[in-house]
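A single chain comes next, written as structure tokens; it is the form predicted alone.
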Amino acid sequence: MTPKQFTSLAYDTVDDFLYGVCPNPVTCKNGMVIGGGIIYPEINFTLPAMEATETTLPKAKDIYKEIIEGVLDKALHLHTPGIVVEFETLPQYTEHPEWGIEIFKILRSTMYEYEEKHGLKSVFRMTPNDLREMNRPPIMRSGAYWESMLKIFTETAREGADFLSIESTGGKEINDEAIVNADLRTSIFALGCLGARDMKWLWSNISKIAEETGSIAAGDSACGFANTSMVLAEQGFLPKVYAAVMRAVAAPRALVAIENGAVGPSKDCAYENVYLKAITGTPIALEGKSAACAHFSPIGNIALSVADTWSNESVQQVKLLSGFAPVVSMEQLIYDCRLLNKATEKGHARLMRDLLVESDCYLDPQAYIMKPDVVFEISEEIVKEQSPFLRTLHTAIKALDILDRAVENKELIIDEREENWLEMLREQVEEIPEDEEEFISEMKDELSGKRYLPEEYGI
């Protein structure tokens, strides 16, 4: 496979950035177009607190019809035009790939059961975990672990997911450390250097299983990275202006699936997806207010405003005062997206878009950086080159000056330890040579002795 180039933005103007449509958007089987003007619920569960084993393996799978059953009843009740179901592994059902194959047959033949006697339309998006991360240091390209990971991506594409999608974990050995630190410099190693050449690796992978089988390759996630980032500011143990940098410089790896295969609609957990969506043209999932029963973020409108699938990113099979939570998330979603969608009916879609943006971005750095005009500004400047160690590095200045001219502009209020920070960021960004090479030897000698490979990335 001839990788795809990038060198202009798929949008001649910002005004037809909008949610639920896209210019190349993706068509599936049961004729569900993800990008082709209306925006989809997209729903993910996890079992309650238990343990994975083969042994609870038996009530894990009757949990799991039920979780089904009780989200695909409420799309059906509440007349939605189409869902989309992701399964995003635990670690132990990717490990004993076997049991997950089992838990996806009964997923998606419940689904196939709906579609074809209630006429429910619904598309799989099958989301292994990267396990590669469990071997200290981790073994990328080889292993048992990898071998189990291509099992559950081939066996469940052949079975009929739809989508195939990973959180993948290339380089987070070393930027784990550096998110403590607030250390932008390493975190750029790790995403335009050890994580780029890494989803390279995995994307022709996962793009071959899925040409191979008929399903889609759809994207990744720099959740380990960037949506870290988030949680830890969040909490105030991080900067806020440095999980807003990171979620910029995380575009460029992103963008290496795309260009290996990958089509999208993205990962939903990540919202660097705005700058592929802008970049490519793909449609890509997003989460944001109704993913708060997973985590908490300052970007809950925003993230919704150009998005083409609406995620729920995960919650347990718990009761509430009104039914189990899957099936409250998956109410709040389509609610969310008829909203929407009749909004886009009546013409306003714009309008909807604007005040989702306007309701978020002057409030916090990382919902700045959100701006569709800003997602167009960092884009372009991402486009110019077709490195991802250099696509990363002019990245991270271009956000960092576009915070500063929001602050200086008094659209952005952060306070002076955050000014303070976008100072010391800089300053770890003009010690990166502009030269790769130079930047991998230097970092090569720093982390000497740290708990990664250089061969598995090829360096």
Given for the second form:
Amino acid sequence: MTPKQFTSLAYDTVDDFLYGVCPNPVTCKNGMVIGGGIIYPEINFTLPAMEATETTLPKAKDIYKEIIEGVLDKALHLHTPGIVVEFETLPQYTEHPEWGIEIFKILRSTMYEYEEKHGLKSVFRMTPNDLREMNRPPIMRSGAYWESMLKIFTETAREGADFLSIESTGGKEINDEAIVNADLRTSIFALGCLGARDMKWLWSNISKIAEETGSIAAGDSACGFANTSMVLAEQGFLPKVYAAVMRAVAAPRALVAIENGAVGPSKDCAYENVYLKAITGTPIALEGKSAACAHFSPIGNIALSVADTWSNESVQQVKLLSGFAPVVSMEQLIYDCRLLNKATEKGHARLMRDLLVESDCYLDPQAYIMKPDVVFEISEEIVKEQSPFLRTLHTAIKALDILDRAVENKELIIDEREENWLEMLREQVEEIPEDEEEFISEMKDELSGKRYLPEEYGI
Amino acid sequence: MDFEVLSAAIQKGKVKDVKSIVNQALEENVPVRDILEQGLIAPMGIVGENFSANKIFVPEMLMSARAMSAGVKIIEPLFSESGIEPIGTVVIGTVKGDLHDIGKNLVAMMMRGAGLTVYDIGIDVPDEKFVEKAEEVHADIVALSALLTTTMPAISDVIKEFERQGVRDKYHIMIGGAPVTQAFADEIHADSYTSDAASAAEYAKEYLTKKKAS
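With the form predicted alone in hand, show me what the form predicted in complex with its partner chain looks like.
Below is the entire complex, every chain and molecule, led by the chain shown above.
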């Protein structure tokens, strides 16, 4: 497959950059269209505190059956036009793909049953774990873990998974240490050099599976990179301006999936999806206030502003006062989407988007970096280059310029202890040469003997 | 010897300056215990307070911790002749089946910053490896981390392994991680639970100081 190239944005004007609709919507086998005008809820769930072993598999299957029936009943009861169900496997269920496939079949068959009997449309997102990091240093392109991932992707795609997704981890082994040091220079190497190379290889393979099975290569998430930064910034461990820059610099890596066959909707926790949508016009999943069951964020409303599916990230099957948590999440997501779809129907989608944006964007740099006009400004910078490394480097500089400008204009208020960090991050970025080979050589020397194998990334 | 200068160098994370000042202090025959307690550990206490008061971030604290470690490394060979004993030893790891390491790394770094000797045995650690390492290094504390609801039960397995090998009472077992709660700690008979990295380090230091005094 010849990789796609993106040299301009998919939109002529930011006014058209809205939720529920995009220039390149995705049509599923059952006729549901993601990005075709309606925003759909996307539900995800996990087991309560219990071990995931062969012994507990029968119990796990019962729990998953109970969960899927609960959320589908709720969706039916609330007259939902359609839902996306994501099954993000537990590591054990990817490592033993036959267990994951058994659970997949329970979920998928129940969804078919509700569609057939009750007319409830639903589509399935299958998200195996990226187990390659179980080897330390990670083995990225061969071995038992990779084979297990391929097996679960292929079998579930064959058996009716609509979307194939993953939170891939190429470069994470380097980035984990960089994050706690707010070491943007190393993160640019991890994302722009290692991560981008891995994405090309990984998504070429996933797209091939999708093509062979009639499923849809949907997209990835830099969860272990940008979201880890966000969560640590929420806890006061890292500067928010650092987390904001990390969000933007995750975008060029994400774009590699689309260049190599993914068509959306990209993964829910990838807030960098907003840049993807602006550049590629593909639909995106997102999560925010209704994912507080899984993690907190400063972008609860703005994340919804241009989403095409709206997710809860994940919630375990525990009982709350009203009912089980996944059913509670289902109801919350349905009402969020119902309101937005009604606004669209009444011709107020742009107003609704702007309310969602403006209620968050001036309170936190991580929200500011997701403002639609800022998203376009950063996306335009990304498409000026074709090399993922240069895109990543230039995105970092552009993001810092934008945050500096916003602080100077008093459009964005940041804590006193954040102020020095804009300058400190810029100093780090300015040390990076524009020549990728030179940068790789520098980083190879610095990271020698550390936790990654250059040959696994083809460098 | 002006401990204020050394303190400032630690707080700013200036490794080279710390090394130079500590070497100079040794040349001037400043007692090793004073260098350690007043020059290295005390300023890290200030750094910890600044972090708790939301004045600085983890990367700044880590810079200080690295500077402190550089100073400690110079005087460490002189500890035994100066009658200095380490505050205590911790073995830390993420339990079997769980690959998350950032939270665990933060705890380890903060414990080191508090002057504890820390052995980080990594992620996805088999139950018996915790026992083996704790026995090998004569640990005081074993710290266990899990981030998933489905790996949290493995914490209990580690505690059972300590019981099975008849060494449970030798160690104080601390647990933590996103899904972990005090109720869970009580249920599996862990000795303590802390909710974040800073409180874990603080608790460990307090526990070990009390243990030493008793």
